[in-house]
Each structure stands twice: as C-alpha cells, then as structure tokens.
Amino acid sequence: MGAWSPRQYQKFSDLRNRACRDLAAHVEVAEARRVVDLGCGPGNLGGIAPDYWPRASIKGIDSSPEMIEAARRSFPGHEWLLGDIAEWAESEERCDIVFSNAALQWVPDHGGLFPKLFRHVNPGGALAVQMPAYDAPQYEILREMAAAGRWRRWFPEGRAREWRCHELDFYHDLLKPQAARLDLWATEYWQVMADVNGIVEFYKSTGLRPYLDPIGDAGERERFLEEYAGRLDGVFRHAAGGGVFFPMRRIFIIAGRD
C-alpha cells in the first residue's frame, strides 16, 4: 500500500482513541514498566499510557515512515521504531504489555501470530488487543464493489488486499491454554456524523486503503468513493436532527500471564 497519512488518520483522533483508551483501562498491570505497542501509529498511545501506567517507557513499532516521523514529534520521550508486526513476534523481546490498538487485523495467520506475541508477555503481564470487526457493513460493502464488474479492472482477483479478524471464540480457544486471565468483548461504538462523507473520511486513512491504492486514475477513485458514499447511504440511518449514526464495532481480548 501506499504512505499512510497521520493528518488523515488525526482527523478523527478522538473517535479512534476512545478504543484505545478502553483498552488500556481494563488492563490490570498497574507496575508496567515495558509497553510494546504494535502498529502504533502516530503514537496515540504516548498520550494514553500515563494514565494507567505512569512508569511505563514505551517501545512503538510501525511499517509507515510517516506515522513513525508523526509518533517521535508528538512524545519524543518514549522510542518509536520502524518495524514489521510479524518479524518482532519472531523475535526474544520481553515486556509487561504488549498492546495492540486497532493493527493486528492487518497480519495474517492470527492462529500463529497470537501464541506468539503472548510468549513476549513477562510474568504478571498482559497481552491487549483491540480490532475492527470484520463483517460491518462498511467492509461487506467494499468487498462487494470490489468484486463487481465495473471495478474488477483495478481488482482483478475480484478482491482488495483484505484484513481479517476473527469471532472471539476464536480467540478464546486459542490463548485459554496459556492465560492465567483472560478477558474478552465487543463494543459498538455509536456516533452521529454530519453525512454519510464523514464515514468515507473516516475511512480513508484506514479500511479504504487496500481499495483506493490500487486504482491508478485519480478521477476512477473519486468515482469510487462517490459509489461507497452512495451505497453507505442506503445502510446507515439519518439521526433525528440530522447527520447518520456510525455504528463501528470493535473486539477486546485480554490475555494476562501469572
């Protein structure tokens, strides 16, 4: 994919830090003195941290140049890297948390990806990740366009680069043999945005990524969104007052180790 764009991803920085400030609430490891945060984006967690775990330092790694750039101006305290997701859980790294805020949908094989990252977790600590869910109608939505015939010139497989998280059984089956605690939910988040273009917004610097990059006309990706806007009319319910409800569910999982 191409860069990511912090300002884009800022926009809404109150919306998206409201997932991420639920996770950090409910992770019981108050003597954290090691964060690692995967997929840590402009370093929204820098902000977060010292209201659960003041003596915390913070490790962030990234793949996006950008964000990396973004995190280091914003809490140059704490160390921001440049890093894949899939290759640190290959590595011997330990610490008290390894926290996750809405990045891990976009690494595959989360069979074997979680066991690993929880082995990373020291005694008394917790692994915490927060997620999209993968079947809203936002997404069902793009995957339907894309394996439509007017778009299947940019999608020749009929299918964006897709992420994918699972139900939370899944996960509950997966880490109960190795957690001491483990601590799963889902929360619909709901908020009224002034037209169904603020959902578009919204999504630009996320879960329409994998669908814009690849179409190469600039005019063909207005043509894109305008048809997504459209479309998300039809889904989402205007508010009495005006604007249209988002509903944006997401999934929690606590794994914690004695």
Ligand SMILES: C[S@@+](CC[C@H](N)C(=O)[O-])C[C@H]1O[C@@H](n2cnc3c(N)ncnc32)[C@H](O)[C@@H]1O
Contents of the next structure:
Amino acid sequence: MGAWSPRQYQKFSDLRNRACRDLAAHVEVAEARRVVDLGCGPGNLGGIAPDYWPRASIKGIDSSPEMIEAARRSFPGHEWLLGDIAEWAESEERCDIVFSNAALQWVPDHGGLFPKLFRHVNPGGALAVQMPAYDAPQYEILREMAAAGRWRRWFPEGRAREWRCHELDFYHDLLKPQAARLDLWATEYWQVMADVNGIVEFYKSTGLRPYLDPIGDAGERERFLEEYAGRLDGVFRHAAGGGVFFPMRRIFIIAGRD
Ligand SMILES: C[S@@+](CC[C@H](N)C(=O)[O-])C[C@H]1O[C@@H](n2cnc3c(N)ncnc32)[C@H](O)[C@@H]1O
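Show the other one: the form predicted together with the named molecule, since we just had the form predicted on its own.
And the full complex, kicking off with our chain again.
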C-alpha cells in the first residue's frame, strides 16, 4: 500500500480520538509506568494518556515514517519508533499496558498475534485493543465493488488485500485461558456528516486505501469514489435538519493480568 497520510488522517481527529479515549478510560492500571502503543499513528495517545496513567511513558511503534515524524513533532517527550507490530510481538519486551487503537486490524493472523501480545503484559497490567467491526455496511459495499462488475479487473483475486478482524466471541475464547479478567464490548458511534462525501473523506486515509491503491488510473479512482459515495447514499439515512447519519461500530477488548 502507499504511504499513510497524517494530514488526511487527522482531518477527523475528534471523531477518531473518541474511541481511543473510551478505550483508555476502561484500562484499570492506575500505576502504569510503561505503555507500548502499537500502530501509534500520529501519537494521539500522547495527549490522552496523562489523564489516565499520569506517570506512564509511552513507546509508540508504527510502520509509517510519516506518522512517526508527526508523533515526534507533537509529543517529543515520549518515544516514537518506526517498526512493525508483528515483529515487536516476537520481542522480549515487557510493559504495563500493551495498547492499540484502530491498528491491529491491519495485522494478519489474530489467532497467533493476540496471545503473543498478551505475553508482553507485566503482572497487574493489561492488553487493550480497539478495532472497527468487520461487517459494517460501509466496508461490505467496498468488498462487493471489488468482487464483481467493472472494478473487478483491478482486483484479480476478487477482493482487496485489506484489513481483517473477528467478532468479540473469537477474542474471548482466544484470551480466556491466559487472562485473569476480560472486558469486551462494542460501541456504535453515531454522527451526522454533511453528506456522504464526508464519509468518503473519512475513509480515504484508512479503509479505502487497499481499494484505491490497486486502481492504477487517477480517473478510474475518482469514478470508484463516486460510485462508492452513491452506494453509501442508498444505505445511510438522511438526518432531520440536513446531513447523513454515519454510524461507526467499534469493538473493544481489554485483557488483564493478575
Ligand atoms: C488507523 S491508524 C491508527 C493510529 C492511532 N493508533 C490512533 O488511534 O489514531 C493505523 C496505524 O497503524 C499503522 N500500522 C498498520 N499496520 C502496521 C504494522 N504492521 N506495524 C506497525 N504499524 C502499522 C499505520 O501506519 C497507521 O498509522
């Protein structure tokens, strides 16, 4: 995939930070000293962590040089490193909180990954993860578009190389043998966007990237976005007073160690 864009990503920072804050608020590790933030992006946790773990230092890891640069600029007091989550999972590093907001869906093989991540948690600490729900209509539409019709030629396998996550029961069964406590929930955030193009803008820096990158023609990419916007318009209801509803279902997983 092409480069992640901190500027496009941060266009919706309030909306994106909301789930990050909700995740942090439920991590009951008051004395946390060391937090590792996997897929840290532009370092948003740097502005949130002091409210919940005032004595913690953060080590953020992200595979995008642009994101790491943005994090270093915004929160120079913490450590932001270029790296891969799957590689870090193989390391011996230990910390009080392994935190990951809206990133692990980009890493394959959750059946292998999550137990490995939990092994990095110190006694009394926690693994805390937030990810989008896989089967929401805004993603299903993209999968349908890639699988058939005029867009199929850009996706020879009939699908994009996109992100993946499971439902909460999967993570429960996976972590239950190791975790002393499991806190699992889903939240659907409802907001009103001015129109469906606002939703398209929201996903341009994230979920749309695996679909736009393989389309090797700028005009075709524009037409793909137009068709996507049209299909979203048929699914998301218009709100009284103007705008269109944009529901975003997110899953949360916190696994605590005694
Ligand atoms: C949607 S952003 C989330 C950023 C941040 N956690 C937040 O809450 O705003 C996903 C981030 O995961 C990073 N990422 C994706 N796959 C990765 C991998 N395998 N290793 C490290 N970082 C990865 C991307 O570079 C991107 O910055």
